[in-house]
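Taking the form predicted on its own, here's one chain by itself in structure tokens.
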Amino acid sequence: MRTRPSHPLIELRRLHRYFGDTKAVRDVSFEVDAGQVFGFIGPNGAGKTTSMRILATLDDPTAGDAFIDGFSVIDDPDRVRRRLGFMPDYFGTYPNVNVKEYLDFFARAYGLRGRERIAAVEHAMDFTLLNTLAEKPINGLSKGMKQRLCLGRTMVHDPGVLILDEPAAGLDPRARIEVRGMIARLADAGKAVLISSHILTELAEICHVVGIIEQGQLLAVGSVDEISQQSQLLRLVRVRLLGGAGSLGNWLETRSDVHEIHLDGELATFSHHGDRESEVVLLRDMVQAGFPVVEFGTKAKSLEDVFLHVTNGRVQ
């Protein structure tokens, strides 16, 4: 089993990249860990695959620097490559290729020889369960199938990092599911995983931390919590109460810390402002003042939630 390094095998320093007027990134930076998958979050024309082309030494930055494993993206191209696997949006198809063919092509250009060469090419296909179509010609495969045939093109020689730009763009419902499972694995493994999506809902379920970027600038990092509570974004509460919760209304009314109160019989819903700590608080002060409190749930907002809060929903 690899042990997993000190340092962070993604890092972006103050990364910048302008485009005549255009400033596409500017003074980005952020780390990703061993094991960590970090979703990449940002509109359109955001940065983030401008960022993402970066890492993957198919772009150079304007100024500031980018790390693979430690190497420079601008000092040590050589080393990054073979330390990344990157899945772009979209990659092209050829004719008269099979699925089992077009791995070997991308095992033997990143250098692996004989039985390397084989085994690698056969844990890919394993890994991404595209055993049983060797012999497919890949211009037959589904959405679905060619996006698994490019994420093991991108892990076929071990990297440790991946770049994942939209992985599951265009995918039904189980194929999501699928490459979601195969991103958690390749975490669970050990590796950096950088993803970028619009399906939020399925970030928040992968992702230990999230980068928030907007218009090149980077507006926010960290867990979904923790963003939560820097942009001091309001938690949901939920109370029932026996007899009704008309009583309580009046009482929550007069406390600072809430807002967006919506009583329907005996369920009272509303945004608090406050931490765990505080949650522990209000449920003390209602039980305190007499309401007969028989469920009290509260829960963070969404990454939707959090995402239009931190944007402005501007472009450029």
Contents of the next structure:
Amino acid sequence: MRTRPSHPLIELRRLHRYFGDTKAVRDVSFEVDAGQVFGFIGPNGAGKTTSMRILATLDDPTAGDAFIDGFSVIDDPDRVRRRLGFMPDYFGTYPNVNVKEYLDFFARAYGLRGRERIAAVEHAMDFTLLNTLAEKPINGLSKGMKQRLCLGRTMVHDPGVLILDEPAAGLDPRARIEVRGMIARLADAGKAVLISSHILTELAEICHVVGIIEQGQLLAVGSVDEISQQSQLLRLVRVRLLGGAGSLGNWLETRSDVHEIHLDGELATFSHHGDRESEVVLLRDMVQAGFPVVEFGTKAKSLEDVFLHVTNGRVQ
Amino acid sequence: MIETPKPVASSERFLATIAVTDRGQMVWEHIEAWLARMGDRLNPILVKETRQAIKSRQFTLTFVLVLAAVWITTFAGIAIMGPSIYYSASGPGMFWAYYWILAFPLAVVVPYGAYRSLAAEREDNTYELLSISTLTPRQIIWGKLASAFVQLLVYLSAVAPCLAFTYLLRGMDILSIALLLAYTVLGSMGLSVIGLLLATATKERYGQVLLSVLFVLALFGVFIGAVQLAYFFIEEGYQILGDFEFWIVNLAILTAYGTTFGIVFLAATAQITFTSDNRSTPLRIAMLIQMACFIGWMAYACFYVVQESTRRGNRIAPVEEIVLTASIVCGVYWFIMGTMMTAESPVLSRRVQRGLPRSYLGRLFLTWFNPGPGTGYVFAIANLTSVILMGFIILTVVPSWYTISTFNAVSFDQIFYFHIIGIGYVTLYLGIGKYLISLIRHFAAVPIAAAVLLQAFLVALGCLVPLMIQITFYPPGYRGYSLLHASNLFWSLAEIVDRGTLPQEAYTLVLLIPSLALLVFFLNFRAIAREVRHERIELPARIVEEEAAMRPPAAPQPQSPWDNTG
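Beyond the form predicted on its own, can we have the form predicted in complex with the partner chain?
Okay, now the whole complex, with that chain kicking things off.
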């Protein structure tokens, strides 16, 4: 059983990466603790993959440093590699190799020997549901199977830190659900997971923390709710009034914290600027003003809304 | 009650059979476990590539082709020779035919396969996955080499019975066969390691394509050369096998092979090592070892020549020619190595700084092994100077022991001037190149290949500019050497030793070139001093913590018999 370290398992400290005049990553800092899933979101070319490659010791930062389990990716990549599993956005498969041989090779490459290696390969195949495909040549696998195989390769040496670059890209809904379940189980096992994806609903479901990056800069870090609050997002309010919502429209227009009012029979929907407590105040004011409220509901903005708001809608 | 008779004998036999089967199974399980343990010790790349090769069509096809070729050759050879096979020495002819078949996979297929194996890892993006595993760069290169060796053994096993067959056909002795095969195998492995170095040289696709074409052409050249050499050896070899000198030359060749193989291997490893690691020191140590071997052989050659001359009653031994040749080889060697070392980054990573020597003596002697252009510059010049000093010691000491003159074609003055001016040129050109690289580095990164090209350009400039001036401004037909060509190191050095006496220009050159060299050296001095001033830094706390966790302190041991009581 692993003891939880006192330091974050993943830490980026003022990371910069320039390619000539292009500033791919600019002053990015964040931390990921054990058992946490960190969702890295941003448009194409925002600097997600570059940051992940630096963490995976495949690239050097221009300035700043990154740490895995307290070890610098610049100075101690050998120690970092022992603790890290990196799943890039490409497969990287060999011809004339079957599933078991592929996993066995990477288990050997990570220094696993004898029974330990055999058990690790079995576990990786169990975890990724590849047992029945052990003897199948990897070139004949479907995309979903390959993706699972790559996840198996990433975790075969039981690393404490997993960095997954677009693990669900191009997968059908069923395969996505499978991969999502696997990632959640890895986090439950105490691993720090850094994951990037374009499918924001998926990230919202499994990530404890998200980081929004655009043009190399980290714009916001925190849970979806925290970011919503930090960025003072509008919440959607839906009110149903007995006998029609027509009169409520005039009353709402007098309030400065309400926008985008839509009336439809008994139903009134509008955006409300404020936190949960101010919603309570709004409902009380409504009832005190004599409106026959039979239904009052609010809906937090989705990760897509948060993302579009934080990035000012500049999605490429 | 009738008792059923027990089949005593058959049951005993049955039990005995089970016992034997169990024992057999146990033995087999032991063997299997032992094999598994041995397999665990093998390089993972070797295991993976052997599995791949067994399944690959290309390997099977090549192997079958080689096998078919040797069979056809055997049948055709026997058919052509007819009855003469019983009384004539047909071994050499058949051996040469088989050698053609063996040399092709060993000189072309195996080295190119090694090159492609690593290049394909880069193209297919599997190299990155490999590099972030815990496999060290050395393990990666060893794995690739080991795979090439296994492939080589398979080809050899297909042709070996036929080569043994040539011994039975008379005319080929076992020693010649063994020697030829040994050199072919060594050559194949040497070419494979060069292939691996080339595969690491460039990541760009067009660069890989260009290198690929050039490498294949070179391999075909080597193949033709190997077959020609084999023919010469088969025809003449038996005459020199008994010579002592032949085996000494072989030993010298093997020393050169071993040390060069080591350097190429380390260079390939350095190419794929992460940037903060020390990629230079192992190479510098390997260069030093190679140079030490070279000096050893140079000294041996001098002693041997003097002894032979004394034995034959000659008053003169051409030792100066050996020293001069060795100096030229060393000059070229250290200039090329210096070119690459001066292209290294001046920034010493924190990881390297952790391993710097602590003591004053350590800093004094080992600093020059640290990565960096300044230390590399001094390392190259210091080594060249040491070799030349060794040469002078040999030139003066050896003849005094044997009372023999060592100066035959050139005088001591000529050799002295040649060496002083030679060191001057190397210091001057390397220094200018290093200084220019440090200036360019402010604006752009300078890869090693660019640094080598820059140095080549500088030397070419030094040779061609005076020549152009001479052609343009001097009377037509004037082709003589003058001080105008002082920057032309080849012509200047050739002028000093080519003529019977020291030329007039040598007196000016011996002042001019070393003075300019000193000037350039001092121009680089600040940068060198900056590199020398680096001091060892302590390990980060996290590493100390991990090391301590991996090596927990030993339990306190009793200091006296009373410590155990209570």
